[in-house]
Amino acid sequence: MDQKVIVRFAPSPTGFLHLGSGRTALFNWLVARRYGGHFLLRVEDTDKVRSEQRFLDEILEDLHWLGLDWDGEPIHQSHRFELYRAKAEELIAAGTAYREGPAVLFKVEPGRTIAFEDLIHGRIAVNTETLKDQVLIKSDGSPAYNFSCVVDDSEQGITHIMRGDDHISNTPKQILFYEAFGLIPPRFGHMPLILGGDGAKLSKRHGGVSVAEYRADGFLPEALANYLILLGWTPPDEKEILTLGEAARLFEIDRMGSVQAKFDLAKLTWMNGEYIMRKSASELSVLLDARLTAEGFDIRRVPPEKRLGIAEAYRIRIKTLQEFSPLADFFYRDDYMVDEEGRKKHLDPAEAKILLGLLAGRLEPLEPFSHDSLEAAVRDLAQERGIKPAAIIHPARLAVSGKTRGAGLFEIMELLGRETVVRRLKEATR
């Protein structure tokens, strides 16, 4: 691009960061980083009743979590009311705006066509007959959204505005204000909104609607960011798994789609699992430790080297961090969840208790207490009893972990260690 690109993301701190808003922030960041420009942050907090610091704090935290950084300090519209009023006075003096009590309105000239070339949709035209006079300053002294946007975008030197389709109706109104000030409007690109899989507006029934919800549900930021940018943009090689850095190098606005994108939780979950699998055991262990600690587990019960082994064993078995503790709580506490159907099927029969007692006796002196020797001990016992190894493996898995699925039994036993395994096997015989 010939000019220095300056884009902005302008959240309103009246609620949490919606997935759609998170996607808007990501695309603005991509535009700035791809074209060597600036990504600015503006806090649209003109609604003093509904705006709260806690929402702003969470929005900024979620943006950082997604991997985004911005240039310079955010500006707050609530600190700029005098500027908006002064700009409205300029238009009154020019004869293009008028007072109506304490409010200020902009005169919309009838019979005009306002057209602009949208970066995503192409030419969009609106006749001013469909527009009424526009409020610049409300009767309470606060600025109207469209007016404050134009004042701030022009003062910040914004060159490109990337936002959702729901803002298309605002653009002709804003262009009128740019013209009234003798300014050239920025380029506008309106992204189709995210829909649920059923084609309806994204809502709770499709899954979470805020970035914070997916964060709490154990999704990784790089996976969520990756998925969101694919809802509206196709990489040149159609690669699905790519980092933000890779996306920034490949990004071109003209590859953005004009069709509404459907949010697919199953696809996001798959992608998250791919990112988990690609992490090293040490990287994943750090994430799991933090997750377990937040859930009330005492991770100090398990030595760091064993926690690495656990992360490696479950790296390919979980799709989200949230799935980990229900599968692996038995490593960190003795009051772990037990599959009741599995208990009835594999632990309650008298023969199962006999086998577990015999297995405990075999494992107590076993050296080394390793995957291969554990497997050999189980298979030897099964051969001596004339039964299939599964007749021992299933009860043993329930006895030491309470689960019917997860990592392999011999991996689990080696990680738990001799003392815990033997004790749990003996307890299961009672």
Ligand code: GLU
Given for the second form:
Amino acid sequence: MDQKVIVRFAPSPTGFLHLGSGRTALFNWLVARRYGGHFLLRVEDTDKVRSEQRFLDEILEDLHWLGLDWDGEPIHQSHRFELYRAKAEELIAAGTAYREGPAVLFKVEPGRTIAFEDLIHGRIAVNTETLKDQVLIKSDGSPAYNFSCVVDDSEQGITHIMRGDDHISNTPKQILFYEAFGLIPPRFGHMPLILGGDGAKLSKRHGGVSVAEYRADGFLPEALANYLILLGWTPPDEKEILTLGEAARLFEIDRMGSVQAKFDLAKLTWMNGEYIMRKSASELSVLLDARLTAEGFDIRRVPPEKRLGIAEAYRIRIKTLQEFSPLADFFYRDDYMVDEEGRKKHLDPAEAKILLGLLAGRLEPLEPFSHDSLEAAVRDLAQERGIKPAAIIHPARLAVSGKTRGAGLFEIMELLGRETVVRRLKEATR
Ligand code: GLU
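Could you present the same protein in the form predicted in complex with this ligand, rather than the form predicted on its own shown above?
Zooming out: every chain and molecule, the one shown earlier first.
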């Protein structure tokens, strides 16, 4: 790139940050970081009724959460109405625009072809026959999107505009305005929309449409950002797991996809599991603590070094943070969820109660109360009774955790500690 790259993300704060907009932001950021340019933020809040501060706050928070940073302070279109009106006056004076009551319209000359070389789709051309005169300033004095967009993109020196395919029809209109001001338009790249796996418009039933929903569902920002990037770009060696930093080093606009991307929740979930697995126990423990606290658990009941051990034990067993508490609630409270099927099968038989009573008796004085000695105690008891260790392990797991799956029983028992284990085993014999 021979000129300094300046890109922008221009959200309208009229709702939450859609996954597609999150992806748009990511790609603009990638372009800036890859080519040593600037990534600016512009708040397109010209619709004063539908724009709300809470939406803007959420959007900025979601962008930060995804790992994006921007250069300088965002500009707000709602503060710039005077500028748009002055720019419209310029076009009136030049004879390319006219007043219609309080509104200002742009004269579209018929019979012209407006063409541009899209960075993703290649040449796109439209005939002006298909275009009506374009509103620049509405009768309430607010600017039309296409006009404020061009005024600001040119004022901010934007060199590349990456946005969704839904804006393709706006681009020729915007090019007309650049021409009227005697300006060279920026380069445009329109990204195909994200569809659900069934080819329908992305909706709640595909797993959610907003970045915030995935955050609430226990996805990690690194995984969501990584996945969204793959929905628009194929890394050179087809390596799938890559951080934003790596993507920013390898990114090439040429390798962006021009066909609609299908959102695959199973793949995102797999990827999230990969990111969870790559966390250190202490990093994961911080995330789990925050999640549990938000879910109403009192994590202080478990000392920090135990919480670290729990994170280590479950790191390879959860794909999302949301999956953690249903599997591991028993570490943090006594009224944990119990798998009823498992309880009937493993705890109700009289034989199981006898075994758990015997096991409790052996674990009470066990020294040390550790994974290996617990395992030996269970194996010895099984051998003495002429049964398989599994005949003790299954009921014991149910008794101490209420679950049929999760981390290994001896790991769980060591983490829970003697007092809790013995108490729960005894309770299960009743
Ligand atoms: N505010 C517009 C949107 O959110 C921006 C479109 C553009 O990037 O030009 O769709």
